[in-house]
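First, one chain by itself: the form predicted on its own, in structure tokens.
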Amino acid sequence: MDILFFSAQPYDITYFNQANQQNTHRFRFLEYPLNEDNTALIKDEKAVCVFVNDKVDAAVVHKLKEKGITLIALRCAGFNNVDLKAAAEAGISVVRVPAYSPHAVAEHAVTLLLALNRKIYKSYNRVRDNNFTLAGLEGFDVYGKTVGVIGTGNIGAVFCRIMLGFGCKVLAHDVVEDASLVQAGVTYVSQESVLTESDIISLHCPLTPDTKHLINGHSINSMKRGVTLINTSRGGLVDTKAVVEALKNGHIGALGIDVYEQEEQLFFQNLSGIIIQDDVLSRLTTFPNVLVTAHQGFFTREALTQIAETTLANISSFEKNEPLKNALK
């Protein structure tokens, strides 16, 4: 199949055609987000593939439809950038990747965890300017503490597991429970629970008309003072605007993201020759107890050959016309 590649980065070209040695596929790369604009890009392609910040709304559904798609291929687990109702009216397949290294993601945020609360990344600068002072530096055991999991699905279960491995005390909120979690150590409490009750707090649920914002000024306020938090999920989990007013008075003690709500004008790109006009990033970013990552949490030789192959096991099974066991609806 004829596959355009819209928000192309080099490591997709190189492990998309690592995936596709049998050339079963032919691909077309485009450094460009999708959007209404450059649909006009589309010549003989019947699939689009897209990743997270690519905006496939109603009106770019449309504009697919017109152009001949008859398949949108998610590069990602999460699917909020897609209007599933549009496509499906449009006649148009969605499928995505559902799991492709939960160690990735799930290890990245205990790095951040663990960075935020050993001031790795000051003793780092400070050693290389020869300044071998400990002052300023000092953490918390995270042996022992109170850790709660928003989100118990693949990424969510494996956080659990290390956290448990810590010795840490975990409390996890979830629509469905998972029996192993439990079995291991895991308590399931009420997500208001989980907010009061822990020291350390890491998002891992997707985003959903009833996620978002679900870090907020109200359920802040119910969090303990000095609590840690921890997104690497979707940024659309959390009000950045009352996290920055709760760094600014101690509430939140901490905070790692790897995620941002307005990531799409920012992230998998170079700005570092301009200013950046998010305010509120920027403002962020200041903050000495915050550190932020620009959604590289999947970004592991695992995850990436496991993307490439699954979404291209996907295509090949719409090609041949076998059911779609990841697809959207």
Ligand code: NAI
The other form holds:
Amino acid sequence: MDILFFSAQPYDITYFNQANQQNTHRFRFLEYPLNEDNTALIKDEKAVCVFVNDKVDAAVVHKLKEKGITLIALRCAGFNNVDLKAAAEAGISVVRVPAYSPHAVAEHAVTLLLALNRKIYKSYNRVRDNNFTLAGLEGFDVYGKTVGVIGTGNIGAVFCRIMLGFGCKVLAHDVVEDASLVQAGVTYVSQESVLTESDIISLHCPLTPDTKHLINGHSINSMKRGVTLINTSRGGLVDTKAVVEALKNGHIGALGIDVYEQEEQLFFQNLSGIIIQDDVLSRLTTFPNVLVTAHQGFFTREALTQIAETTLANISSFEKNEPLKNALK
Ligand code: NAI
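Can I have the other form now, the form predicted together with the named molecule, not the form predicted on its own?
The next block holds the full complex; its first chain is the one shown before.
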């Protein structure tokens, strides 16, 4: 099938070409994001392949239909950026990669937690400057702490098991409970209890109307003072302005995020020579107890290989009129 890739990065080209060694499909890679204007770049392709920050709203879906697109292939798990109802009405199928190395993202969440707690970003710079002092680098034992997890699907489950391995008490909330996690030692409680009883909170649920801003001024006030908050899921789960206030008054003790509410204007681009207009992100990056990474949780060799292979398998199934096991409706 002829596929037009939007928001393509060099690593997408490498891994998709690697997964297409039989030349089953033909690719055109664009570094531009998909939006209403960029649909004009579609030539003869019947499928578009998009990533997390390509906005596939009703207006874009309408234009895709006009261009003859029959398949939107997401090369990611989250799909909050796609208007599925509009796609269904337009007769366009949507597929995604539901699971690709959940370890990649779970391990990144743990990386943020440990790096923040032990101030690795500070010690790295200090030692390179021949400053071998320790003042200000004090952390806490993760062992024995209560870790709260919201969303125990593929990624949240791996995160829970890693934290159990650290000797933590793990509290979790999900709309569906995972019996194997309970057996492993996780205790399911209400979302409120996760928020109020945890020393460390990590978010692993999708962004939906129900979960938007689940971390807000009110829920932050219910948390333990000094809580560490980790978000590798979607930026919209967190009301970032409320979090900035809580960092200023010390209610949140540390924040590690791999996703940000307004990331589509920023992430995956080199803006180092440009004045950033986003005052909230700029404020966040001034805190000594905040670590921001630019949506790199998925970025391991294993995950990239699996993303490319599953995306192409989804497209092949669509082309052969087979049932689409990774379809979104
Ligand atoms: P998943 O679909 O396997 O798990 C999500 C879990 O959240 C499910 O168990 C679901 O029941 C639960 N859930 C749904 N609504 C909930 C609610 N209101 N309260 C509590 N739990 C709720 O998804 P997976 O693969 O674990 O991914 C989780 C999220 O991680 C994705 O939605 C995506 O946004 C994000 N992600 C981030 C990446 C990164 O690079 N930072 C890469 C991949 C995914």
